[in-house]
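In structure tokens, the next block holds one chain alone, the form predicted alone.
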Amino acid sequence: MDFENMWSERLKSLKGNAIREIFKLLQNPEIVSFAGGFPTLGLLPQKEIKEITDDLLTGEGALKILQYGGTEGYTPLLESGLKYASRFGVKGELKNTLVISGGQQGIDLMFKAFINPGDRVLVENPTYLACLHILKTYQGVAVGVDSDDDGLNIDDLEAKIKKHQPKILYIVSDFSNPTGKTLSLEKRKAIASLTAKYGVVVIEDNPYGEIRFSGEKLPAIKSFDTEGNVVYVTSFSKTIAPGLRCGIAVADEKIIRKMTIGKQAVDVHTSNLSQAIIDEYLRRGYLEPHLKEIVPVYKTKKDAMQNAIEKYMPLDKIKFTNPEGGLFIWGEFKDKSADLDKCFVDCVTKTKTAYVAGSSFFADEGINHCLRFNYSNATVEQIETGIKRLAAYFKENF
């Protein structure tokens, strides 16, 4: 049957998520992958989660956990989730909180609630590629805002707001995916003030904030919200376990209500078992020891990648970010004609090392001279080997 004329307008021209497509090329166990943003496998808290799961499924409330639940979320997790968000100065009540199936669902529900075909959404250039992917499914239009070393350029933000009259600004506030940049305190305050002034809703995405290696923890943009226009989205994927698919959104009660209605039509509610596991993990005090275990490991890997970059990469041709936390390092060739998309398959084949080409992270097409490295899913030895291989390839081909 010919389906080509039957696809919906939403998906007809939509391509697959670039990182998910890359995984098809990574079946060879010899390949070193700097592609996905996976946590280190050996650091996932298997023992604690098994203990909690056993307790939950043998206790008096076991059958209730296996039953349907409310779309808003498991009440104990709404409570402990709010406490988790307060670590970044975010305040609210249960009516301001929604449990979501990973932070990405929070983005999806916000676009579902606000975006009509043709509506503008401002994003940092570059930005999280899944945000762009989701926005396209709702036929919205992404507009890139310039970025400085400390995040979004405020002057360009105001200019783009005036020009495009966007409904939403999407921003990753701490250790941005893909660049690793962090918004300064002054810019957080400015974004809260500026978007309130012009009536722009902000999606503040913060999945990486707890993975800080140096510098001072900064309060969320949401903590400076005086008009209820900032929606704070976070997940437990990087701090506990991504497979549980669990996060929270904190927002104005009216926004939470619309997100809840949208969620009802998607998955009814986030897995009760996952919610209960996360709640118990937080209440039993396992988070702090876990962070003290994983953050030094990620710092060691990040330092290993940074050192290898400085040792092997042609730094006269390409510059890299040096983030204070998170999972990513971003590279940009000074020659903007360098095409990291075009050479990707050849590079992976010859070097047995994978990266993510930067073009997928931009609102505009044709920006091919950038790339993203992830360091959390490789060993220190693999990082040294992979960077050395890529450096040799880049020196030869660019």
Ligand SMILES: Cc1ncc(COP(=O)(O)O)c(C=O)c1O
Given for the second form:
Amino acid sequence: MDFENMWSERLKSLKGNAIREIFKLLQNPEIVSFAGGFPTLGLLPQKEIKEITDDLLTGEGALKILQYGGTEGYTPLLESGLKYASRFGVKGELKNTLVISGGQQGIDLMFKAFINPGDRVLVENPTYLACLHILKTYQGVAVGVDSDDDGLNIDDLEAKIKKHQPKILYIVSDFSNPTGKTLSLEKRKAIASLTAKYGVVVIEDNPYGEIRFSGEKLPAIKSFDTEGNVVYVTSFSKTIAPGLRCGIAVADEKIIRKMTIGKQAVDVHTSNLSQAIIDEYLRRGYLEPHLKEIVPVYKTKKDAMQNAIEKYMPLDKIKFTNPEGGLFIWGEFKDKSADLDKCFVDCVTKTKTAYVAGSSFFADEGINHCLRFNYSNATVEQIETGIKRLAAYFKENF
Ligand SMILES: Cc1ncc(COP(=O)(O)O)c(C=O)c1O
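Output the structure of the form predicted together with the named molecule; the preceding block shows the form predicted alone.
Entire complex below, previous chain first.
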């Protein structure tokens, strides 16, 4: 059957997420991949999760975990999730909290609740590509806001709010994906007050905040929210395990209610077993020692990438970010005609090293001179080799 005339308006022109498509190209085990964004596989806390799962499924509450639950979430996790969010100064009560099936679902439920076809959403340029993808499925329009070294440009934010009257601003406050940039404290306060003044809802997405290598931990934008317009979305994907698909949203009660109604229609509730595992993991005090184990490993990998960049890359041609945490480094060629999309297959074939071309992270089309590197899925040796090979390719081709 040919379905071409049957697809919904929402999805008919949408292509697959660029990164998922790249994965198909990377089946060759010889390839060093800086393309994904997964946590390091060997760092996932298998032993603790097995212990907790065994306890949960042999304990008194086992049958309850296997039964349906409430859409809002498993109450113990709502409590421990609020405590998790409070690590960034976010406050709330149970009525302000929703368990979500990963941070990505938080973005989806927000757009589902607020976005009609044609509605505008401001995003940092560049931004998390899944946010752009989700927005398209609701036929919303992303408008890019300029970005400085310390995050969103506040003058441009105000100008774009006035010009486009957006309903929502989406922002990754710590170690953004794709750039690794972190919003300064002043900008966090400015975003809270500007968006309150103009009546713009903020989705503050913070999956990477705990992966900090240097600098001081900063309070979330949500901690400066006086009008209830900031929705804080966080996740356990990068701090515990992404396969459990669990996150937390903290927001005004009315927004939580709408997100809950939206969630009811999608997955009824996040897996009870996942929720109970995450809750026990937090209550047993496993998070702190786990972070002490994983953050130094990510720092070592990030330092290895930064050192290799300094040693091999043609820095007169391409500028890189130097993040204080997270999983990504971002590169921008000075020559805007450098096309990292066009050369991708040739580059991967010749260098056996993969990056993600930056174009898919922009609200606007045709920005092809940037790229994203991830360092969590390669060894220190592979990082050195991969950057050396890419540097040689870039010197030869740009
Ligand atoms: C900025 C950002 N937000 C949200 C997510 C979604 O994570 P999850 O749905 O696994 O919690 C990611 C994952 O890569 C991300 O980079």
